[in-house]
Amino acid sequence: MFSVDDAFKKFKSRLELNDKEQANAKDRHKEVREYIETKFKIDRSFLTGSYARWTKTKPLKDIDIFFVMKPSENHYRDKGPAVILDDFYLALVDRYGRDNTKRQNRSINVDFGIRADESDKTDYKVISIDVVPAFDKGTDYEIPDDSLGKWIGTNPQTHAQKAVEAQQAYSSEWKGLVRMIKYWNNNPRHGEKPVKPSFLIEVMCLQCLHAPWGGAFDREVQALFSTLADRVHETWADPAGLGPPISDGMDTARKDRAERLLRQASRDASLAIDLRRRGKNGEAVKAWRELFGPRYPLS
């Protein structure tokens, strides 16, 4: 019999990046990096964000690439963040076309024209990447924030270290749970993502998942949905202590909506747990599939 425990283990595995996906991400990173280096003076570039922290869920999109500028490009720091974002945007439009290039508040998104099928599969290909211009600031970095009209501090290495520590404290299950909640957050049935940016889920989970690991994915997930709903209205600081609160991207109306959807997810999870408790394992698996989406297996 295919149990709920079996389904969650398979679900967790399906959300992990495999060799083909990593190879495609590497190829895309190399392609974009080499092009950007013909347009700007780049000191170094590296993959960052949830992809680098192994908390990226599927389908694989919006992989962050940090481009650390050489000191000779410091003239950008004396200008508003819009200037460097505009220049990066125009450079990427020249390569990928206006329809596939989107200017954002802190980065430029490049879409590769890959679409997920009804099972959320992309033939192991990356859908899009985010190009982030950055400057060194001591051991930290500064990136442009057009919504605030200024340069803000950040440190991807600090974020990554906190994720490593959380993973170790939670019996190596923390990242798997984060990917599951992010996958739920990406479900197209929501329309717009309930929690935005997705990094906010990860930041909240640093505090909302308390060690030790309880041993049962279904109960951990239900409790996590409930706790996230309880705390989504709080202010969630940048884990590196450098930039503005991560929760600043959501106003009260968005937080109200996120709370409502998270509470519904918690109730749906409770019903799935009850089905399992009553011996209706097959129905429980189907209930979890309905909650999460097509990458949650039925067999």
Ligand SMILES: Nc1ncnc2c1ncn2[C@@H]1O[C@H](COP(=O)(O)OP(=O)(O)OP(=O)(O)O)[C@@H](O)[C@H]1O
Contents of the next structure:
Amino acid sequence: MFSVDDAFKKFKSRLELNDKEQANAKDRHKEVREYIETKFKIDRSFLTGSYARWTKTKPLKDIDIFFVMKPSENHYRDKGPAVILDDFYLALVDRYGRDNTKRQNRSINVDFGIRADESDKTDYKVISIDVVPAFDKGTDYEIPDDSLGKWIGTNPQTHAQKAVEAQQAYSSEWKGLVRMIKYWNNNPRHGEKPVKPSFLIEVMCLQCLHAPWGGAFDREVQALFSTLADRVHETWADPAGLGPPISDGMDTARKDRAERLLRQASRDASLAIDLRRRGKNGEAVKAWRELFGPRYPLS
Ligand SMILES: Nc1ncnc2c1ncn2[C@@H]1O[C@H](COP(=O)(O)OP(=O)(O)OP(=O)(O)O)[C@@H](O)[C@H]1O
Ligand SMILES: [Mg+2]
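Form predicted in complex with this ligand, following the form predicted on its own:
Following is the full complex, with the preceding chain placed first.
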């Protein structure tokens, strides 16, 4: 029998990065780096964000790459963040075309024209990357934020360290749960994402998942949806204490909506748990599939 626990274990592993995906991400990094280095003075660049922390969900898109500028590019820091974002945008448009290049608040998104199929598979390819211009600031970094009109501090190493600590405290199940909730959040049936940015889910999970791991995925997920709903109206600071609150990405109406959808997910999860308790295993697995989407396995 394919139990709910089997289904969750398979779901978890389906949301993990595999070797082929990492090889493709490396190739794309190399390709973009070699191009960007012809346009700007780059000290170093690296894959970062949720991708580097193993909290990225599927399909693989918007992988962050920090491009740390050499001091000779310091003139950009005296200007507003729009200037460096414009220059990176124009450079990337030259290489990838206007249709595949999008200027965002803190980065430039480059789309490689890969589409996920109805099972959310991409043949192990990365859909898009986010190019983030950055400057060293001591052991931290500064990145442009166009919506705030200023440079903001960040430190991906600190974020990574927090995720490692949470993972260790939680019998190595923490990152898997974060990827699952982020997968739910990305489901196109919601229209706009319930929680924005999805990094907020990870930040909330640093405090909303209480060790020890209880041992059953379905109960952990149900309790987590419920706690996220309870606490989504709170202010959530940058865990590194450098950037603006992560919860600033939503206004009150959007937080109300997030709460409602998280609450609904928690109720749907309770119903699925009840099906399992009553021995209706197949129906329970289907209910979870309905809740999460096509990467949740039926067999
Ligand atoms: N408000 C902030 N202050 C400081 N650093 C931030 C802030 N928001 C994001 N970051 C850093 O920038 C990285 C990239 O941001 P992004 O919004 O892409 O999140 P992410 O964790 O990569 O999630 P996703 O899976 O949605 O891409 C984050 O992982 C985090 O390290
Ligand atoms: Mg990201």
